[in-house]
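Given next, in structure tokens, is a single chain: the form predicted alone.
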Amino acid sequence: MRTTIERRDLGPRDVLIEITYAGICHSDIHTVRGEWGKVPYPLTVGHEIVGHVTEVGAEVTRHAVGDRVGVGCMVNSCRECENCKAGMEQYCLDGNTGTYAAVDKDGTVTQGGYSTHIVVVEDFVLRVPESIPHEAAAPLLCAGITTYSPLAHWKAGPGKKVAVVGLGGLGHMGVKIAVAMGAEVTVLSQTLSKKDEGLAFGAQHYHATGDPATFETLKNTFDLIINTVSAPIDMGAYLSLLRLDGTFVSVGAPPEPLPIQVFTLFNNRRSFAGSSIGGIAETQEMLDFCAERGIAPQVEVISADEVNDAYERVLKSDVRYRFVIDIASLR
């Protein structure tokens, strides 16, 4: 279904972006299906957005007409709380303003990137390096930063053993980034069906979690585990894979609670943590990191008319590895 959405008039610090590509995130599906709570329909989703600046407000200094830019999962925050002042707008104590399904400072409901244009205050617009293919840049604004942020925070690098749970849209980016940081990387996937791809992305090891022997073999192994799946898992089994002071970080968001037996944490002084996206500065850092190291997601470009089919394929894990909508198909 296509419809018309209204964008606010350009304010003095706003940037008007003509969107070229928009990635499809599992969060889009959770949202439109009401799995994460009440939805302010009608709603246009999409928070992996790339395009070009076509107009700027009178006071804009960071961007100019013609710039190659991106917009990720948030378009505003309070800018005043301690987290915002520390450059972590994603953890705004007043709640950051999501790119869609949120109430912006002007009282309007934000509408996402499955659209031809978007207006965003300049502070939340990212510079997209020219070396990153335009269509491949879109998923970096969510899948890229969602995995980069915990890997950077928990200092994945030389001498660290990192496991990535799931080799989907998030997981394949987690593998590529962790490898580029210098970590020894293991993929933990239900089966070995994607083993060749995981190793091609740079992972040194690949194990099937559908085989109970995997959890015995890898017990007390990892410094850091990044869980990218949005489905229930056996937390006790996965926590047992952490070595002393190891951390299990969930970036996937299953609708159901994840039960944890606290005694599993006592063993080896393990930690269980969650991580959101990154702040604007860190997201720019991630884009520059990926540009310098030639990292880009594997994408399948589709037209706007294929979105419903793409959603069904995402739910079946039938995508290698991120769908990106060619917004020209909307014009």
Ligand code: NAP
Second form
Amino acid sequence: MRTTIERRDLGPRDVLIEITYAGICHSDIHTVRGEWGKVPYPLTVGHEIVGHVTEVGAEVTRHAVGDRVGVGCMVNSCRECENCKAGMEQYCLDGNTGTYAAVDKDGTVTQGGYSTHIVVVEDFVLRVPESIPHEAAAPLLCAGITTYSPLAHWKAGPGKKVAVVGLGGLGHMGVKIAVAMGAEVTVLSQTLSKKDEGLAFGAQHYHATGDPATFETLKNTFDLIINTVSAPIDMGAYLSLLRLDGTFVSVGAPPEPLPIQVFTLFNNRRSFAGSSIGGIAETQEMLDFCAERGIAPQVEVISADEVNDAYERVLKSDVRYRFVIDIASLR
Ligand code: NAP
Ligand code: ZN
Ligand code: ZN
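Could the form predicted in complex with the ligand be given as well, to go with the form predicted alone?
All chains and molecules follow, beginning with the one already shown.
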């Protein structure tokens, strides 16, 4: 449904962005379906935002009119707590201000990127390198950073065996980034239907999790498993794939709990962890890394009228590999 949302007047440190493309993240779907809790209607979602700066506040120094910029999953934080000071605004102890469905500093509910314009304080606006096409840059702002951050933190690189579970929006970026970091990468997908593409993204190995033999063959194999699945999975089966000191990181955010039998962690001194997006400086680092390495998401550009159909395809695991809305279709 189309509607009109109000953006705040430009403050001295704010940037007005004319949005060109907005990616569709599964988090948008969890949110609008009420799977993560009550929805503060009326709500516009979208936190993979790319566009041009069209106006800046009087005190803005980091961005200028005409710049290609992006906005990801958060638009503010307290900036004073130890996590903010360490550059990890996503873990702000006061709670970061989400790009949508959050209460902003002025008490209003934040509205996301499926819209023509957005006003964001300059510190939470990223520079988008020229070499990345606009529509391909959008998914980097969430899918890119959410996989880059744990891969960097747990040191995916040469000599490390990394598995990516689920080959959707996050998963395909996780594969490309882990490969660029030098890791040996395995895709664990429900079926082998996307095997050719997974290998083309650079993965060395590809297995179907629907085949029980996969869990026998790959027992005690991985240093790091990045789980991008939006639904609950059999944790015991996946943890058994970790070798000594291996870590299973969930970035997938199903509403249901993921039950764990602790004895599975005792074996091989395994760890289970979660990871949330990435800090602002780290997001800039990821954008520059992807530009330097020539890595970009594989996107399917759609018009605003096709959003509901796109959601249905994402829910059927039929996304290849990120839907991006051409915001020109909204104007
Ligand atoms: P997506 O494009 O829908 O990808 C998820 C993939 O998981 C699917 O393509 C499918 O891959 C697999 N899958 C789906 N249902 C499954 C099931 N029932 N059993 C096994 N595998 C299943 O979603 P996304 O946008 O990448 O987001 C993935 C998850 O990450 C969502 O829960 C989202 O909310 C969350 N997320 C978290 C963060 C964070 O900061 N931690 C940030 C962004 C998103 P195959 O077809 O290959 O099996
Ligand atoms: Zn997202
Ligand atoms: Zn903070």
